[in-house]
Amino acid sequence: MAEIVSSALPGSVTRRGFIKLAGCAAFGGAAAIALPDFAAAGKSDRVKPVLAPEAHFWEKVRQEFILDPDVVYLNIGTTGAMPRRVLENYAEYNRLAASRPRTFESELGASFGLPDQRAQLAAQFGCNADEICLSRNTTDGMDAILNGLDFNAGDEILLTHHEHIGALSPLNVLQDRYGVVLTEVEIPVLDVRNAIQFVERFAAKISGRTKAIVFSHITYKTGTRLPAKDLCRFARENGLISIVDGAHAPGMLKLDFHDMGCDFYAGAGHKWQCGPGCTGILYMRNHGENLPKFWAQNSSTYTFLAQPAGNLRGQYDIAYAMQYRGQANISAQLAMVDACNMWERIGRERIEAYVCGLSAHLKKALQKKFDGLGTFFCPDKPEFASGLTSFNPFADVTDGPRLTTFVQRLQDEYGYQARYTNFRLYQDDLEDTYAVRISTHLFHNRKQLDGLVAAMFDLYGQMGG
């Protein structure tokens, strides 16, 4: 195997031959053309992957994962799986940390605040290096954002009725501690037609005391992709702060934070990006007009890098302040960057097209097999679709025990591991609606999904239809 290193590593490590990050020799032959080595991933914005026949290409990608062959894993929405070479790197980083605790970070090019790694991420996610850092996960990012902003009694925050506890928890702290008003916005679920619907729902709730909006880029409950750019534009035009829970987007969608126009974005690294656990991405707009006043309270830098007078945040590296938070798991963070670089070499647009293409195939296969039976809670429209498909085959969508049993038997008896979600279909519902939530990712293929659909239909028949 060729000795290939991540661009984050200095030459001394290259000569030692520590790291074996999936290179040409690892993929071999024609695949080396399809997926160039990841060593140059730090220059990913200048690299255009050469396309090979799709089936051949994605089969080579699937070989980079060590998932249990006896289980078709369809729950990336909860956690992903590290690729083989990223996992090998992570193990080597940990070995170095154990053998040379005081020098391994410098050997690996991990300076305080990870400036080189943040520069790589900035090039991949459409922002400046002083606006992006590695967090612990989406919840950690949402906590840092919401508790770092200047909210006072009576300030109102609009949020959808399908938010995750990672956002709801700090929002409720703000409500109970400072008297912030939380106002839910009912977003469309079964009748998604266009972006205007979502903007109008928020616009109908806005008041003179509204200060911010919070929404999930992709709802974890149904898999609906919200029109983030339209909602952020709406917020900006109304003088509101836009805060996006992006748990499911990094690694699934091609993201450009500047183009999206959000003020803050918290994403996961361990889900669709397939990095180690306890990793995430945090974006904080640090340039342009009307920067929200923000305290980097979840940081180790406040004693010498306090909130600047006049809130002139663009004059200092806010991402450095948020990155430098005492002792960190540098090994996990570097492996996370390796995973990002791998995605960049594959091509993020290509990944998005493949993942959402599988999701579209799954929807069509379910529609055909069940012949109109069951309920979809995820829109079958490309602009609102994601790698998450939510579906309930049974007539009574509020029968939680039946649906949860269905999901468990699907795993135990057929080897397809998905999960269920429960949610209020409409804001004022007294009973939850239940759905099977299926994640399709770059290590899946259509044959697996067709097998899943056949298994679901068979089990549906066994359970009385």
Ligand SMILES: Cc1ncc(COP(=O)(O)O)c(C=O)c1O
Given for the second form:
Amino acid sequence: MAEIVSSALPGSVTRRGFIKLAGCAAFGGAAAIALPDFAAAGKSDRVKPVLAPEAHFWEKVRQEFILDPDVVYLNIGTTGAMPRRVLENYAEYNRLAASRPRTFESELGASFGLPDQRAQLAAQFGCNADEICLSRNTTDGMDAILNGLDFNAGDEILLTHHEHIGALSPLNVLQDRYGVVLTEVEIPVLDVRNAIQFVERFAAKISGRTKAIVFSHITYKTGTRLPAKDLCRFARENGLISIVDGAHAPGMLKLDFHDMGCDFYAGAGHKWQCGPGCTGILYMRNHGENLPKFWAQNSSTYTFLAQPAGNLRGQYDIAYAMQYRGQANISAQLAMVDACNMWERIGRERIEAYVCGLSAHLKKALQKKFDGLGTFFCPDKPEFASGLTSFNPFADVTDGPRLTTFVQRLQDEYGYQARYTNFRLYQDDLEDTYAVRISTHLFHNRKQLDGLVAAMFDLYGQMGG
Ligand SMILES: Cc1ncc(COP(=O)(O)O)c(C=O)c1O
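Alt. form predicted in complex with the ligand, vs. the form predicted alone above:
Starting with the chain above, the whole complex follows.
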């Protein structure tokens, strides 16, 4: 990364332009790398139209992935899989980094603070370039947000009873370090009906000391998609900071942060967006009313950007300030932007419709095969559904050993690699409920899911039903 030249403040950040060196023209800069042209896919007359045009299109997309054909990978919720071209670009960036460590960034158009890449992401995620930066992952983003805000003893934060440890850990630090009060809100699981239900659950817990709400856009435990826009409006109307754990949404859903109206949103680049490991996106609202005080304590540029502006929100580019946090894996970050650009070419709305269509198909197929037996923990209603399907075929949903064995055998004996989750179904439960969690993404097709359902039913029979 170009270094900070401390003699010239505050314009101390060297902003070397994009320099195309001889020998690099083949992939000169992230914007010029090779990515598949999906606009033409599905129209080619070189391939016989054996499949319907839409299925043919997704088959072409599927061919962009190098997933092990002997395994049906259904755990994107933990981590995704890089498409071939992204992987190749990533390798090329690393090769260049190894051969020309001092110049590869500028050769690839990665100026200090990644302004071009942030502008590309801003256009894709419905925000301004001074509101989005590339993070290491969701955990990193949640930590930066929660430890960057001003909280004092007695301040209260509301969170759902289905949050991930990536949010819970920094929240518990705030509790132990400053005496912040954490109040759990039970969200509906089996009886999801409408957005008001969720808002009312939060509203019932609000107090004079409440300062912020934290919720997952899509919970990792059940795959329930929360009504983010309604919850953010509720927060705004009550003067609360809205902090969204968006681990599962980028790359699965079409996102528009301004429309959502959240204050902060931490997402993964390595899950549904299928970038390399250790990549993510972090949105921090930087315009409009009531910008919360923020201490960019894990930013190497606080001294040069926030401090000269009196750390006044809206007076400096917070995304720029949060982009540089010491030496980064620039190759990985550029490859993640490549993955984002590939998604744009396919169409993010089209991906969302396909992914959610697959999970709807899976639910229907499970219902049919199991003849109504078993329990779904993910809602059926499209607006609350996602690419994560959670289901337990057994009558005793608290039988952990049985369900975890089921998931393991599904992988070992049938080649379907999903995962299990365990959670409190109701906030006061003393015993956890278990579910198989199945991630369906743009590289899957219905035939694979039908095979999965048949395998699950067969195994269910073998395990005594
Ligand atoms: C809801 C949620 N938040 C945070 C994380 C942590 O994600 P990351 O690996 O991107 O830090 C996960 C991981 O599965 C998750 O499901």
